[in-house]
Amino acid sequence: MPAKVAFARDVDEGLSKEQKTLPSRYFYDGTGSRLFQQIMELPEYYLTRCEQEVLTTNKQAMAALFARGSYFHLIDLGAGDALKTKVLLAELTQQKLAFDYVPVDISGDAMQQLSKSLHNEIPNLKVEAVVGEYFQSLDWLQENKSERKVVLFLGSNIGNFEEPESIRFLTSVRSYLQPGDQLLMGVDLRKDPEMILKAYDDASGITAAFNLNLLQRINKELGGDFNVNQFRHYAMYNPLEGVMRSFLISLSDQDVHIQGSNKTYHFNAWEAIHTENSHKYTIPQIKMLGQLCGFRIEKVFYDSKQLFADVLFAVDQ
């Protein structure tokens, strides 16, 4: 299905629900990707700094665990600009390990920019970028099933799934892997609720612009007539569930027409569009999730304050 047709279908499906939703995977057009890069540099957004610390501090240990004496594919799901992954790429290259790099991202712009930057920074690295959603990229794994794989799923992207979705996703990934393959997954750990909330509702408004850009993308690509000024970003964290949720709130009674679906959608004043979840975990929760999906924890790597973890899962018989 063409990407624009799928986009229109998903938007129509979400806005036709009683509780309106929009899929967070559509955040990342060119503008959205640039805004997210700005978010990662915000003082409130601890996640990137923490995971960068984890990877920088433990890169040699990770490389040693990846090195099993045979050629492997390093598959980076949701690669983006691969800022953090480049720490590993440099270490793996320095150790002269035999591997290639397969970054996967829904943003074609991001993959073009990444391929160019890697060509300049690590010219001898073999790169095969894949543009598509996570599940589509698993077809690539299927075609290369017999070769060893180390899959990266960094940045706490697993937290964007509801629990049933995370189980389906990880079970699907596991079905394409063989004994000896590995999965390195970033997870944001539970912590002070105020710290979490500020990370998703920064004082400078970059996160708000990132959320609102989803409406601008609908206007641009699907012929929508959203008045973006009549919506605002709203974020809330539930410490009982460990879930950060983001919304777009309609500031007035209004109708929005989208040419791509040839439909008009009504919004009541203060009605919410749910745009994103971000789950926070404990390590026992992650261990149980891995076991449900056929993975065993091989090693847990933390930052110095144990705010974030990169969990290396092994695939056994």
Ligand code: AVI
Second form
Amino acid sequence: MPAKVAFARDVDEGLSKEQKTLPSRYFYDGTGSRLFQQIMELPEYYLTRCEQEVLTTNKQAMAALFARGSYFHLIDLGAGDALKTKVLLAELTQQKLAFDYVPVDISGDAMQQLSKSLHNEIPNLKVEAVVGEYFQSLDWLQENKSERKVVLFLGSNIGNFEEPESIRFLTSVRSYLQPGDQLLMGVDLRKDPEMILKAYDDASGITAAFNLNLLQRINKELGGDFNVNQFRHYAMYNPLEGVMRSFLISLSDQDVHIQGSNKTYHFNAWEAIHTENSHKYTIPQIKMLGQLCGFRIEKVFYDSKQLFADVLFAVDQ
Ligand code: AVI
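What's the form predicted together with the ligand like, now that we've got the form predicted on its own?
Every component of the complex follows; first up is the chain already shown.
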């Protein structure tokens, strides 16, 4: 199905529900990807800096655990600009490990830029960029099933899945892996709720713009007539569930027409559109999630404040 048709269908489905939703995977058009780059540099958004620290501090130990004497594919799901992965790539190259790099991302622009920058920065690295959604990238894993793989799923991307979806996704990843393969997964850990809340509701309003851009994208690509000023970003963290939820709140009673679906959607004043979940975990939860999907924890790497973890999973017989 063409991407635009799927987008129109998903938007219509979400806005036709009793409790309106829009899928967060549609945040990442050109503008959304640029805004996300800015989010990653915000003082409040600790996740990226913490993971950068985890990778920088532990790159040698990670390389030693990846090295098993045979050639492997390093597959980076949701690579983006791969700023964090570059720390690992430099280390693996320096240690002369035999591998190639397969970044996968929904953004074609990001993959083009990344291939170019890697060509300049690590000229000898073999790169095969794949453009597609996570589930599509599994095709690549299937085609190359017999070769050794280390899969990276960094940046707490797993946190944006609902629980059943995360189980389905990790189970599929596992089904394409063999004993000896590994998965390194970045997870945001439970912590002071205030700190989490600020990371998703920053003082400069970049996260608000990122969330609202989804309405602008619908206007641009599907012929919507959202008045973006009539919606507000709202974020709340539930410490019982460990879930950060983001919403767009309608500020007035209003109708929005979308040409792509040829429908008008009514919004009551203060009605919410649920746009994103970002799950925060404990290590026992991650251990259980891994077990459910056929993975065993080989090692957990933390930053110095234990706010974030990169968990290395092994695949058993
Ligand atoms: C991509 N993902 C892991 C980010 C997160 O933290 O859930 C997306 C994001 N949403 C708001 N800020 C960042």
